[in-house]
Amino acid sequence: MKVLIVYTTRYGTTERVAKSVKKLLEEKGHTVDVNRVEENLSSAGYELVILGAPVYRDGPHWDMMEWIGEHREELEDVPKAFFLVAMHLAGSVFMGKLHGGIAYAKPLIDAFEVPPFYGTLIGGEIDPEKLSDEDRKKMRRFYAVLGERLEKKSLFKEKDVKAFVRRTLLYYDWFGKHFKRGELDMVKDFDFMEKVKEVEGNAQG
C-alpha cells in the first residue's frame, strides 16, 4: 500500500511520531511518504493518507488545518487516519462542553464530507525552556487554570505509536479503504462487534 503521512510540528514530537510510523509501516511492506504541510504535496495516487498534528487552541494546529482546506476535494477521494499530539489525553467537561481528549479532533473531522476511518490521541512533550515567550506564557496561564504547574513533561509513549499503526492497518482492512466519496455505502452496514467475532473464531479454529 502506498501511504502519505503529511504533518505539521512545533517542537518535534509530532515530527518524531510521523517518523515512527513511517517506520512501523515501512516495516510491515508499505511504501511511504512523509512531508510536511509547507511542503504542499498533493494526496492524489495515495491509498491511505495519515495526518499529524499538535493540539493547539482546543484543535489541530492551524497549519494542518490550512492545509486541509487547500486539499479538501482530492481528500474527500482516499481513505484517512489521524493522529494528535497533546497533553490533556483524558479530556473534561467545562461549563457543559467537552474539552480536550478526543474532542481536540472535532474540527479535523468536521472538515470533510467523508471524515476519518480511524483517529486518535498521543502523549505529547513540554519543556518551558524550549517554548517560545508566547507560548511559555500561554502554557502558564493554561496549567494555572488546572491548578498545575507548568513544568517538563512527557506523555509520550512508543506503545501507543506502534498502537495507532496496528489499528489503523486492521481498520483499513476491515472498512477503512472504503472511506473515500463513492463507497461510503458499502460499509454502511458494517458490525465492528460481528467482525470481532469472526476474527476471534478464526483464531480459535
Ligand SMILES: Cc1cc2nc3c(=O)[nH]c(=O)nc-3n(C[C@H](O)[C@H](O)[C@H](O)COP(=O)(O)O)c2cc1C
Given for the second form:
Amino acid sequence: MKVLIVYTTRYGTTERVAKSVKKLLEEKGHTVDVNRVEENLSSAGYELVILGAPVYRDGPHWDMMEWIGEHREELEDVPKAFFLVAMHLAGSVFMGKLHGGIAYAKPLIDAFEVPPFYGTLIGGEIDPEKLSDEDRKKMRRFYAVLGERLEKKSLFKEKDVKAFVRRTLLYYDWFGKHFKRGELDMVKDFDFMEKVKEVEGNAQG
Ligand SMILES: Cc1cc2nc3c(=O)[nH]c(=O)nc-3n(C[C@H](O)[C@H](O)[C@H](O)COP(=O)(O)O)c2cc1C
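Now that you have shown the form predicted on its own, what about the form predicted together with the named molecule?
So here's everything in the complex, that chain up top.
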C-alpha cells in the first residue's frame, strides 16, 4: 500500500526512527514517502499516514501539532498511526496528575474526529553536549523532576521500531483501514479479544 510518514525532529532521533520505519515497510513491499512537517506537503492520496514526533515540554512537538491543524480535514479521510519519541516512557503520577508515558499522546488523539487507530512511544536519546544552552537548561530541570541527573543516555531500541511496524500493519488489517471518515461504523463492534482468540486458534491448529 501507499504510505506517508510525516515527522519532525530537532536532534535527529525521530528522523532515524522515521527512516527505519520506511525501510521496514519497504521490505514488506509497501511504497513509502517520508516528509518533514516543515515541507508542509499534503497527505492526500495515501492509504496510511504515520505521524512521528519527539516529545518536548510534555507533549508532541508543536510543529507536528501545527501541521496536523493545517491538514486536519484531509487527515480525517485516511487511517493514521503514530510514534512519539520520548525519554519518560513509563510515565508516572506527579502531584496527583498523569505525567509522561502514553499520556503524552493525548493531543494527538484529541486533534481528530477520527483518531489514530494505533500509536506508541519509542525510546529517545539525549546527549547534553549536543543540546543548545537553552535546551540543556530545560533538560536539567526535566531530570531534576525525575530525581535524576542530566547525562548522555539512549533508550532507543531497534526492536521497538520493528514491533511498531509489525503492529501497525496487523492492526491496519484488523480494524485500522476503516479508521477514516464514513467507515468507522464498520468496526464499531470489533472485538479485540475475539480476534486474539482466533489468531491463537490458528497458531495452534
Ligand atoms: C528541551 C527538551 C525538552 C524535552 N522534553 C521532554 C519531555 O517533556 N518528555 C520526554 O519524555 N522527553 C523530553 N525530551 C527528550 C526528547 O524527547 C528526546 O531527546 C528525543 O530523542 C528527541 O528527539 P529528536 O532528536 O528527534 O529531536 C526533551 C528534550 C529536550 C532537548
